[in-house]
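Just one chain is shown here, as structure tokens, and it is the form predicted on its own.
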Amino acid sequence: MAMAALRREGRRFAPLISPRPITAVRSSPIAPTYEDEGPIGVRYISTQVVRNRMKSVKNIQKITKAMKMVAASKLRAVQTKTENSRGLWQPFTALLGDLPSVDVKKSVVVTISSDKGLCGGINSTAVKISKGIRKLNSGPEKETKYVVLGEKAKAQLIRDSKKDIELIITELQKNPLNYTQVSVLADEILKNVEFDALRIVFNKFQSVVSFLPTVSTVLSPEIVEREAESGGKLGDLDNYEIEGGETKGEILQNLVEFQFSCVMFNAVLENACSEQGARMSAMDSSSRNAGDMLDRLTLTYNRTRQASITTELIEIISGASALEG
């Protein structure tokens, strides 16, 4: 919203910061005002108009600076959780693997995005990768569906892939994120979709100015067992001894569900970190742009005021010369 207002102000400021020279105009009761002209030109601009627009830009700059500080505060709060959550899914990757290229018939792409904007291109990046995954997994006997988390991905995917969206979840970050909340969410997804492979698309946090688009793959118990029997990357799974009364299928089912909840928890936190970092960068850039615009307006204001003073001096000198003559 702040950036949109800044762009609107920029369009309004275009006539004020024109490089054309300012010409002093002698004031007269019948002199045309800028309201009588078509486009507002520098020649007829008043200092009051420039002051009003300078005040508007200053207000926008205050908003963007405040949003940057809020984003920094939220980033510090969620960054520690994110770093701690990375240890949850790593043991599952070592045991069950992460096979993005596995050939399956039913794929579900879980696209994680934000509910709010003004955070750069992280949402557009996640949507583009999701569409790319769907295109790669398309075929005569293959099916790819979407599970969408966040308003921004929903708004983009619903335009051209509405029939392929199985589930939409929004306002995920309305409350502080915790594992219980995300595990309930993961259980809801598992109950409502049929899949051979779940592909979670999110932005992995690296630094305030850098994030890495990432895809994590969670396979169904049947595909895990199939890959283990085929002797692929999951070939060592049969080397583990099963204790207790549970069968191998039941254990795999429990492992896959727990793996998905852990991967989802880390993915949601990573994306939240990336969102706040991108918002910090975007608001910092907006504040700098507002400062540059304010400098140009200040220069225009000073030039206009100086032109007015020069005009008044010319009128005084001309009047005095006329009286002397």
Second form
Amino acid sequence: MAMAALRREGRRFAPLISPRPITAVRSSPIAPTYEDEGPIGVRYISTQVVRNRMKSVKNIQKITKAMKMVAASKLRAVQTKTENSRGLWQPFTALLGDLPSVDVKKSVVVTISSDKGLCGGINSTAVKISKGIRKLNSGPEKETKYVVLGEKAKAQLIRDSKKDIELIITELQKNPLNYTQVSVLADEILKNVEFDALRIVFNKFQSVVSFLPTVSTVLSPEIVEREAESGGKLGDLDNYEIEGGETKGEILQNLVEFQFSCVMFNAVLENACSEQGARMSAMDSSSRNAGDMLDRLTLTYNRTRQASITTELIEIISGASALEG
Amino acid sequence: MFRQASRLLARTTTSRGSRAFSSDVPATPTQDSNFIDSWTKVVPNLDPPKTPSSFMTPRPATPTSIPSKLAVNFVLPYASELSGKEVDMVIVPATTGQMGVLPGHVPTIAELKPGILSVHEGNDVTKYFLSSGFALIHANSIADIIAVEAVPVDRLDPALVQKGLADFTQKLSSASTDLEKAEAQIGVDVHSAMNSAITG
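Form predicted in complex with the partner chain structure, per the form predicted on its own context:
Every component of the complex follows; first up is the chain already shown.
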């Protein structure tokens, strides 16, 4: 034990004698050192690890702050469009009513989600609601199919309902959203998918921090006629005169297709707004977390630094006193 | 006790209203109770999704006597041109011809062709050129006109209209497939309607 102590002191003297290591000794609290508790016995506490973490956390904070700003500016752009499109679906609902609990054989759930991530929980809620609607409409002779818009819902739904997905549409927001694009999309869906009722699931933008999952129902012309005949909410439909077109069926067909494209347009815009709003709040909480983490790391860093300075001082002083005594 | 009170208050405020934008109508509790009941039975863990009827102000009931004014909602995908404006008469370009709508009109669903929509309010007449759409006239003297594209007539450029008409007539004569013929025919229809809108 005494030999070990002497050996330790011997090693410690070496830095004090030669000039080069003296600078090393003086600058060791500041310069990078690595924790080395081997047989040599000299312990330098590492600040490098903590410093690396601090740098990366600071970068993350800057990135998330920038993403929040970008999302805020995109939100402003889409928000005016969304508010202007809100009047579009109201006349249809006033005429054809809103019957989410209608009993049909073939229902198609159109789930609208985003392509990019980092936008909070809106895509998961949309998928959960779609699955819930499917469960609601399950029964003998009833079937539910999916039409998926957006990568995020595709990833979630493909896992357990792959055979029920009819159409997948992605990269919706490559160009700014406009009615022509959405009506082409609606046309594709109407051509390729047989339905009795279309249920469009999206997140309605209520405010920057609140998004309400909503389901809009569009019924096929046959079901509209059936509901009108049976009375209830659509009972007044027969009172309406038809202008243009030969039969009521033709007009109803055109009306339903037009309704679908209008409702889709509004739904896609609302979802885009909700996506940007959710991304803003997600990035905001992320940069706040990064700030907190940075504070804690700074405290750890300072503690580590001070501890290593104290250790150095103790070693020097004990070495000096051993030299004298 | 106070916690309970605040919880009750919070519940009523969230179920009743919503801190929404001025353009959004307040959420009225006219939700489909059938839907909510069946949802809570099948999927008890999630809140039921909202439906469009909760975001709309309910329409007024049919009055017993004919009202003096017609309320017009003229909407386009990117704007609501007129919303709830009280007017004397509107003339819509239905596929069967120009149709005049006065307060107390029979409820009608009319498909529209490209043409002029004129809104008469007292002595003012505002004319819009519509591309096509639907006009829904309800029993309570509310007219909803939904068009895909509409411009005020004074914004149409006569030179461009003539050029467009010539282009599409030429395309129609040289069209080979049914699809091309249909597209060219649509172009000709719209441009000749625009032409008559400017001149007539």
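Numbering follows the first chain given and starts at 1. Note that the rigid core is defined as the largest set of C-alphas that superpose within 1.5 Å between two forms. Note that the structure is a prediction, hence the values are computed from the model and not measured.
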After superposing on the rigid core, the Cα of residue 319 moves between the two forms by an amount in angstrom of 4.1
